[in-house]
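Have a look below at one chain only, the form predicted alone, in structure tokens format.
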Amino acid sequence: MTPQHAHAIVIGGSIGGLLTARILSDYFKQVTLIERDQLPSTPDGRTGTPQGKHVHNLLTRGMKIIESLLPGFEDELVAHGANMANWGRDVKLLSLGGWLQSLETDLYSPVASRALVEWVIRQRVLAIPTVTIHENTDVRALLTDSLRETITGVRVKARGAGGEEQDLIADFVIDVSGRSSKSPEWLKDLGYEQPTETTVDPLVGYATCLYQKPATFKDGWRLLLMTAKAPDTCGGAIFEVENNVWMVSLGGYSGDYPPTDPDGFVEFARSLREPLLYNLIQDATPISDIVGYRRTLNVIHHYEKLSRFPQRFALLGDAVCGFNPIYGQGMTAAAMGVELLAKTFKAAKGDLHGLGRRFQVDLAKQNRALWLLSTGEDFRHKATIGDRPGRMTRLIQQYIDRVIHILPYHNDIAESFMQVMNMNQPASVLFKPSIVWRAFTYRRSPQTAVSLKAQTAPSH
């Protein structure tokens, strides 16, 4: 593909932002990333992640569209270590139900720290020539034309003493810059609005410690999840990442936050409904310290719905959604902005105008469906702060929370909903007929319950 337009700016040099630069560098004849932080030379975390430090689920969906940017992704992950975890056989589930049994799936994702996958990312985006990025470097404002209609570039200074500010001149800029993202600011001082927000807040925080895996563990699972069961507030993971490293996060809703010290963490694994991670960790060698991370509150920037929104612009990742980063959502939904980021500049055929807002309303839909996702897991819990859905949103989770209280009983099913969970196929796959009978006729006796934890119990 030959490029058409002169020069893009990415703000942000994460994931999301890295993604995108690819994606543009299809259309620009040049791409700048400005990236506040100094990037490792090696698989380490940044600054700008506060969160890499915990697990971090690339789900199917994501791995996919991250192999089709990038060929060999997946084979380079393996190589620096990174397991390749098959969904029903790889992963132990504990579900709202109980125990999902073991079963042959077509869904595979990598097991590998946040660090691991955006360096092997990194690596590759930035090898590509009409790459370039600016590290150690804050973006100060939104540059625009005399009437403040068109974005033509950004203001940049870098970081430290004597750093100067700089124009840099762009045909489009993009701010993927996350969470921290001075959008909003920069939009007000150019005589926009500010985009409304909602936010639903589960009070999740969660630690996460690292563990030398045990020799003597026999079992086959890379991954073990331990979903928390209202009106309990406590969960908990076990990673297999790369070097034979166990990555144990524990967490809590409702403000049951989990301590960062050994023994406090340890007895916090102790309160999960099932004993199985305690049993695990009491007696492995920790070989990191604990660290502690809060900010997990979802919201939405509503910049699809500003009555006005500047030409060759747009946002993307979490600078526009955020999602309660205990479900593993943020690094698939990123990817999943940027292939509909793709997919929209290949609509317009080297017309950027318009392009921007049109982006924003079509990621706004896409990205609902994952809000509803995740809100719905977090509105389980009666301290949750937000408002909260409406009715029929509700029906539609109570039918869910059936759906997923049978996973431990019927295979097909728990196959389709781990579809779903991989953002492989949408949650409508969940109301065929054949499921909708099951979920609403279906009646566990206690019979039923024990014959079906000793089957399904796993061993350690």
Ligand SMILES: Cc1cc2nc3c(=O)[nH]c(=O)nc-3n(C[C@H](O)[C@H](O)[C@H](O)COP(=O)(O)OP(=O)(O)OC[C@H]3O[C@@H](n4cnc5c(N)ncnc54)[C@H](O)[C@@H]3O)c2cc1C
The other form holds:
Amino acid sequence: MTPQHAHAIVIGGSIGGLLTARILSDYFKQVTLIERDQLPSTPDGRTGTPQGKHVHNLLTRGMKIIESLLPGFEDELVAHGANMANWGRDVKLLSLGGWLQSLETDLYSPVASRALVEWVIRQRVLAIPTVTIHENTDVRALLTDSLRETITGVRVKARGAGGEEQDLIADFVIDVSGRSSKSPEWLKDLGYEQPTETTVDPLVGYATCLYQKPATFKDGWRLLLMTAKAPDTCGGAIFEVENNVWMVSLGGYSGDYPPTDPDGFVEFARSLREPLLYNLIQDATPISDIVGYRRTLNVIHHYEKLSRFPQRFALLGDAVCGFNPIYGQGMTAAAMGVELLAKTFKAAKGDLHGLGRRFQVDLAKQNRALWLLSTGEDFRHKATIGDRPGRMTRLIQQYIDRVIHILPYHNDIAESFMQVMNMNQPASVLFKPSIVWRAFTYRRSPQTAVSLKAQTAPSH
Ligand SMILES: Cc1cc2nc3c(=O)[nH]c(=O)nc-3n(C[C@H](O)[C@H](O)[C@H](O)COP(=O)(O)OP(=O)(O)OC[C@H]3O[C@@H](n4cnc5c(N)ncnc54)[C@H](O)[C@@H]3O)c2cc1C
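Previous: the form predicted alone; requested now: the form predicted together with this ligand:
Everything in the complex follows now, all chains and molecules, and the chain you saw is the first one.
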């Protein structure tokens, strides 16, 4: 593909920003990423993405999109130590209805630190000759034409003493700077209205500690997911990331934040509704401090509703819509946004006029389905703050609730559920008559409850 336009600027050099730069390199002769952090040359964390210290699940759909943008991505991750997990065999999942059985599925996810995922993507994207990155550089403002109708570039400032402000000119600017995006203020400074926000706050907190995986551990799974079942507030996960390390994250809803002191952390693990995770970390050696995180609000910035939207500008990723991270949607949602951006550029056939606004409208529709999935789960917890969904959504959620409760007894339904959870298939697959029938004939009898309690965790 021969690029038609001269220069694009991407604000933010994280997973969303890097993938965006990859797509824009098809349409622009030069793409410049601006990133406020000094980026590590190795797969290590950095200050601009503090969430990277916690478990990150790259869902199958996200992995497939990245593979299509950067062929060979999966193999490179594995070559650098990621474990590729099959969702039927290598993921041990405690659902609301109990432990899922081992099953056949073609769904895979890499089990790796977020730092490794980002690093592999960065190596690939920065190897594109027309993509460059300005590290240690903050974007401070958007530039416009004299009518303030078209974004013409950004004002940047290098970090550190003596860094001067500089204006960079571009034909297109896209903000992928995450939850701390300053676009609402920048647009206001230019005379635009600020986007309204919808928020749903489940008051979720994380705490994470790295452990050396015990040499005696012989179970086959690479990923342990134990969901919180309201009114219980506690959940937890173990990811076998690179270098035989267990990344153990605990999560609490409704302000029941997991402690970051060693005794409190282990005690919180003991409060999960099954003892497996607690028992496992008893035998493992911690190799890091415990870090906490609480910025987990679901938030949509409604750029699609602005009455005026500047030309040659767009936003995607967490800068537009951030999800409660417990359902592992963020990186995949960003990748889906990039895929949509590619479609929007292709359809525009070189005409950038109105492209940004069209993209924001379509992105809002795309994010809506993901939003309903994550906030629907959050509203199981009574302390969640935000507007409750309408009657129709509530009915759908009650139905899904029934489906989730029968997952341990029907592998075909569990497989369909995993397809939806991995965003590989639409939620409509859960409404097939054969599933609807079993969901509605299921009765949550005292016997079922007893059999669920008695159920032992199946070894995979
Ligand atoms: C605790 C936690 C756990 C999570 N778990 C998962 C998970 O399991 N699965 C999943 O898919 N997602 C998960 N997420 C979400 C995921 O981290 C993000 O959705 C993902 O990183 C994509 O974000 P992004 O690229 O839009 O923004 P970010 O990754 O936040 O990156 C924004 C970038 O912009 C830079 N930046 C910001 N402002 C400026 C500026 N003014 N100038 C220059 N640069 C700037 C920052 O330094 C940063 O590099 C989790 C999040 C949290 C908080």
